[in-house]
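Coming up is one lone chain in structure tokens, specifically the form predicted alone.
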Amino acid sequence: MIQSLRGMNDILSNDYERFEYFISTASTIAKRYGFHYIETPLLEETALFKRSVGESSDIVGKEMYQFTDKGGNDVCLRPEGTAGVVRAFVQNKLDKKGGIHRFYYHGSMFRYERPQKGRLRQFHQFGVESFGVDSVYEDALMIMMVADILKALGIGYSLKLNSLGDQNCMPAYREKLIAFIDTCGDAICEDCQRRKSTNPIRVLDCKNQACQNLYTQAPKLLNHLCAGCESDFETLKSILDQHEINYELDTNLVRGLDYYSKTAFEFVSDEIGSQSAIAGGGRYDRLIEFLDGKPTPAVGFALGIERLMELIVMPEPVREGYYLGAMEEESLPLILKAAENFRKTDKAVVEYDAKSLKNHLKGADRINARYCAVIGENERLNNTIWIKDLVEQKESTISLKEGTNE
């Protein structure tokens, strides 16, 4: 027997229900804020994610689902949203254009890793992307709109914070930073000592407990901030202090990916074990000048959707639509005319099988429709189709023809 491919699985069952429900309730409350959807490609060249998420990352260095077409190219499975967002919105000169543009996105990432619990090969990714906004307010509205999404789904959450500054102070930074590595020596591991040269400030995200233990000792970017990357970190806490949205200062959150400066959070849950990140995002304003764009302030997030399933508040089940069936095989024809009809306005379930109406009516629980609607002798004779409100428990006969109450 053929089976799917380890950590690649199927959406079935229940899960569908609570992946739909995430997918639309986010999607509204990110039209709400004014972004609209986009759709790019689960392929692309390597040299994007090479250039954008960093060759010094473990996305690019160990875990993308690269190889070469039968065009002699070099592409990969995306492995996240964001730079396909950019490579799209820099491909359609939509940074020349200037102004405001604001994405939202869903679908498929793919990392080559051990899978486990909220955490496959195959994955699904909740995003969005601001482009043109220079304000530490957008990054502002990005933390409420991710509040507003968990809160809307029953999810609870804690916030991290942090600033990883800019090109003006993470300079100065990044070398005391490496003096201070340098004093560990031997202690640190392979992957916190291949960081050092390539991308050292991400040795404070090293997982490594032993590494974790040395880098207490570590200087604070946030100690070593200039007046401007300062100002608005302040600015920041300040909006969520007035909104109400609690968070705390966590000096080692730099994000996984190479494209962030200042402002970097992330929402965290602890009842999904030791991946406790549901969702991440930050400011990226280089990125876009990185794959050859105009340079443009940029700040966006992205929430896991297979960690937040578990997690999902659903609300209660609404009876809704129309079960459709015949008591007798002569009445088919007229069954499915009658659902062509409803489903002009509503769901409509037929069943095939000529059934007696208690089992009609089973049928129509088991599907949790509003309305089972049945045609029998009487009925064909008649023209008309008994219909019976499962909410209200009411009776009717409707006119096929007519289509009115007799």
The other form holds:
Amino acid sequence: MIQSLRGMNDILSNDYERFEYFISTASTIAKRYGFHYIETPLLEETALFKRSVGESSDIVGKEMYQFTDKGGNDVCLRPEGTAGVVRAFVQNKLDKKGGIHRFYYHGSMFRYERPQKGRLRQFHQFGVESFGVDSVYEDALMIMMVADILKALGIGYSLKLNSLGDQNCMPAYREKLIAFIDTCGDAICEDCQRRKSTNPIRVLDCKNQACQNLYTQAPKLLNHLCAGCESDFETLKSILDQHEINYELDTNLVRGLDYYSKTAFEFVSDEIGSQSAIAGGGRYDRLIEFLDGKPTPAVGFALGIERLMELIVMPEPVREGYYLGAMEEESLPLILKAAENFRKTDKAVVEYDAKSLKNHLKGADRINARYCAVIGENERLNNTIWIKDLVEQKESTISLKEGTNE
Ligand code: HAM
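Condition change, the form predicted alone to the form predicted together with histidyl-adenosine monophosphate (HAM):
Now the complete complex, all chains and molecules, led by this one.
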């Protein structure tokens, strides 16, 4: 039997209900915040991710589904959504147009990681990207939106917050950090040795405990912000305080993608094991120009849908729509016609096998229908349909003419 690939799962039955519930809840909230849907291709030129996510990141360095297509192009299944949305923004000249552009999206992402609980090779994200606002209020808006989505889904979280500085303060901090890393000599892991020359701040979130013990002495990002970054970060914290969104400062939170500057944040849950990040995001004011666009401030986030699906508190299922069945074969055409009519305004599911009333009532229960509608011999001869409202527990018989609108 052919199996799905490792780390790539089907989403069906109960899971699909959760998945759909998540998408509709998150989309409704994103639209309320003024965001519009955007769809970008799953496959993009590899160069897009190299230039955005960054050559030094694990994603680009180790985890890309990269291949040469039949036309000889170096392509890659998207490992994340931001790069493609920025490419679309620039390609469609929205950067030249100016103004504010806010998008949301959801779909599959691909990373060739070592699969484990909460870590897949094909997973789904719900993300938003906002272009054209440099005010830190937009950063706060992003965090409030994630908090709103999680609240609507009944999910508890903690929020980690950091500022990564900008081109005014970051270069000096980098130099200080490199000087510090040099003092560690060979005591740090090979990955950190490599990061020292590619993207030194990535050493700060190294998973190796020996490295982490050394880095407690490292210069702290949050102590090296310039006046502008410092004041934005203070404003951000006070907006979150005003909205009673709790956060903890984490000066080692650097995120695994290279495009961030200033605000960086991560939402984590302590209920899903070691892969605890349920959402991450931040500001990326330089990325649009890195991808040949006109410099445009930008900020966004993405939620990991599979990790959230474990945590969603589903609303009580409500009975809805019609279950329709015939008690004898001859009534089936009438049932189909009635279903067609009900379906104009409601859900209507037809059972094809002729069955007793008792069995049809069981069938209606199974699909959680509100109404069980049945045609037996009597009804067929009188051109009527028997309907039971399974919530009100009321029975009625209506004319099929009425039911079929003839
Ligand atoms: P990210 O932190 O790499 O950010 O991914 C966002 C979320 O996707 C994570 O918090 C996690 O829940 C989920 N996720 C990541 N990798 C996996 C995996 N292998 N299996 C299951 N879930 C996973 C980004 O991708 C950025 N594009 C977010 C962003 C948007 N920043 C600005 N705009």
